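The chain below stands alone and is given in structure tokens; this is the form predicted on its own.
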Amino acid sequence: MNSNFYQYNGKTKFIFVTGGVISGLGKGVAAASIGALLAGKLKVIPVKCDGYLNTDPGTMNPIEHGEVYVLDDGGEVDMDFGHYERFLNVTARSDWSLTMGRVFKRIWEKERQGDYLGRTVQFIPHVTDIIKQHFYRLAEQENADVLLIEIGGTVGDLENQFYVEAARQVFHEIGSENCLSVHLTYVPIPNGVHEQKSKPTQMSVRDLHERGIYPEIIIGRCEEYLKPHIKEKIGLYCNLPASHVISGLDVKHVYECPIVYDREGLPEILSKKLRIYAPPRLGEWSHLVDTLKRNEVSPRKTITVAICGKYTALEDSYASVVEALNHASAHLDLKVCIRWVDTEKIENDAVTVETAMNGVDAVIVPGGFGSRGIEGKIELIRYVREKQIPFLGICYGMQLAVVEFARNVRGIKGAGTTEVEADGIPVEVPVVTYLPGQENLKEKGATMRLGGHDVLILEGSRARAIYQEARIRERFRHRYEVNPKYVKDIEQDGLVFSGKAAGEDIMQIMELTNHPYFMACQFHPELKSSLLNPAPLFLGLLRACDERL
């Protein structure tokens, strides 16, 4: 290896997870499930390699890419990190995310600094060297037992080929006894045939073989468990034992996946191949999954929650919100049915608020940006406030709840948010405005108030009762805040700002005292929620519905 490399520490085992046949198979869930089976005893560090040239997904439209997941250190990363944190019980770092944009940026910096000493800079070895160096450095810095590396995209894609080549070189450099390749593929059952088909898997694995990667485990995504003869056939064509072909069963809840993999014998294969001992610890996990599954069939009580936003065309835009509802419902023994409400349709009078809210037990207005659909959100917030429907506003949802209250309760005509001025909409009274220092920023990427910040909670408030703590830490992603000039005026008639930033005059939680459950927060509580530790504000929302019904 190049002398500039971090040397392999001799301890860390590398697991590479690739995907084939089609995109969207769930490599992130598969990787997280593998990690969940190992994390009970080992330190597992997940790494995501994305082929796009963006530095990070922070400026991507959620409808194109899914939600932007925010880490405690402020990193804006792929939504798969939500699965990693929820399954592995880790606090991920932005350095665990690698994009081709970051790789090429580093190449350019090194070339300008003269690090290549006049040599021609090429894709191989220089690009692959940067990727491998990143892997080895993380293994060393994190003192990882396992580096779990998910390579985004589908094998054969142009944009991920350098990650695949880097993986091949890692196998060559540190030995196959320290590495393992897992390939997630698709086993379809065509309509009218009613037979599992292995040919797509064979072709996908052949593509991987041509790139010098020989998977030791194949996970076949299918709507039913793989038949023994299909496992035998895949094993024969792909050069591995049939026992190493694992069913990637379609499941209602992603939290079933580690249980399925455990049942299929995956932990034993990992232990034998990598010489690691990590028996799965899935006791409480399995109990909560059983509760979710039971409530799908015979629920104790069903609650309909409306998620109201403008990115409803792709449900992954609010993936963590959905998962937070699942976590809370498992602990409260409830079934949650989600209704997607496009607030732009309410704004344009295509749908009335009354129609959209018919049969709804609770409402969530999640984060978002821009002016499109916000008047629909404000009208909807007014409705749930007046009709005493349990409500949770998140980020932009809190800001618009403040605007609604200022207009319709405090009588502040022209109250609005400065955010809409970028679209040419004048705001007479900016009750929501820029955070200090955000007004004249030219760059959009990684310039918001991001990551984990402490929040001080007012004694005697509902928020204090929910969290049972005076100081909490939550994750943020915003450029605007409740305007401090108007706080005293707004904070009347039952509205209380019950959470504030530690050491800063930034409102972080608001609540209404004369409402069954009207809570809103500037942070994103869904980003810290997990199956074992659900977000308190989501628990509070569903508990209020349970009591109300």
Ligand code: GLN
Given for the second form:
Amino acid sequence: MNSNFYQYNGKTKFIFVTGGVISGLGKGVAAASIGALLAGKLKVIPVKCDGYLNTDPGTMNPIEHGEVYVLDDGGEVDMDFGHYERFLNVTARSDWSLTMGRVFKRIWEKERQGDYLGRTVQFIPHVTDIIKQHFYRLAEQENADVLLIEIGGTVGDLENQFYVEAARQVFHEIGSENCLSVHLTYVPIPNGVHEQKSKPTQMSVRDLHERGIYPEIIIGRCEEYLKPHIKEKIGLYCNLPASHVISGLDVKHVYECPIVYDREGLPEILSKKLRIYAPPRLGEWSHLVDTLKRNEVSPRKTITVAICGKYTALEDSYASVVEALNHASAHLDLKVCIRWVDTEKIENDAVTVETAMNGVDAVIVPGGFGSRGIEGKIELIRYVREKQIPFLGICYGMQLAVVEFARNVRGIKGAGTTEVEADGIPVEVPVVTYLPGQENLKEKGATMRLGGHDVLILEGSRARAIYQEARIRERFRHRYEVNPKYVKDIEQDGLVFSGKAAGEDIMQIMELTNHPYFMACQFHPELKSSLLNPAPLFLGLLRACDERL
Ligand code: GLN
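Having seen the form predicted on its own, the form predicted in complex with the ligand:
Every chain and every other molecule in the complex is listed next, the one we just looked at coming first.
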């Protein structure tokens, strides 16, 4: 038999999560929450199937697609992987993400190799085979107890239909005792009607039935707990016990979802149906969620954090930054209020820095690209440096903090980043420039410095006090860096590069010594933050505010 051919390993249970009625119901969070309930005891591998033809979201605008999430192995993936890693406590791998772009690439490779010699290559069986093979291979290679497969979009979307068909075939091949379908729908309470409505769910499930998939668990997203008679009705029309209809309650913090599902009896249904034993372990998690909820209502202290960037029109663009703030706030028993600051408005003088910063306790300048809005960011950074406002610069935020310092403290007037040259803006003194080898790269996809790298932390620095470790590992996604040629020049008057790459001349953390909290990093600490283990640099930022107020 062909060594590239995988069969069902006989062990792994498959859970397919689909969505219906409308998009934006939080399928990723729902899938991650199911995973969180199982992952206490079992090895759960999350898989995301996206219908688009990009290889990965790496070249998409965050306004279009939300944040690009970066994995330790360098994969650029859908932001749902942020939920998976945070809820399941796993380090995900690139090939847990499947896109139609990847599926078709594989088809073309196989066709050119001659794997289909003499045959007509067709959507069925060939496309569905590639998808199923992917699932079986992952189950085998990861030795997974559970493969938790989220199918993107809503059932009925053309671009996702081959994933749904592949799921149907998996049910057929490995038996329904090894598979489970969970369908997330919407239960609206229309204005003026004041009643939960089950019809959209019925129609969406009918759609799924037509495709040969019979969901055994329905999660109905609703602004309140589902009423018993609605559960009965959905059960009756959709062919399942009312107890298998779970309230997908709207919650303020996504971390509440596994707790809601637990209360609704989901773990018992999963255990019984898949014949697995996996009591959820939510103790510490529940405690932190309670703290978040308590601070929502009667906060011990409220801290206003400004997130300053150009993608503020879609908050999902900075999803992990927001989550990292939530994690740190739960540990410090604080409420965080986020103020979105569009740095283009500052740059164009539509808003003054003083107005934007009025009442702000801390400032984050997150990752970014290109020249738009950067002079606004630099102005803001100058303000927080001079006014001693706690600051965290991330990736572009660190590069621009270095530019600001070079210009306004070191007096290097022409300091800038060569990143703006692509937009025709000349740079006299390139204090931030291409990473080695990046200058002549023509291809844009997956060519940045990506993924996990070690950071060596200087003894005696604030970074060392924050991390309490000499060597850490964080995740990167950048094409430019602080120009090593200027490091000596810049590193005076209180600026210290306190984190560097191991064996390479890449500056990875900078800090100011004469400031209550001015930290910036070339990596994205938000990508490794979780409710149980908040990112140290975020904890440090909020702690600095807590001490000041
Ligand atoms: N644009 C910068 C670079 O490519 C920063 C990237 C980022 O913030 N993720 O280096």
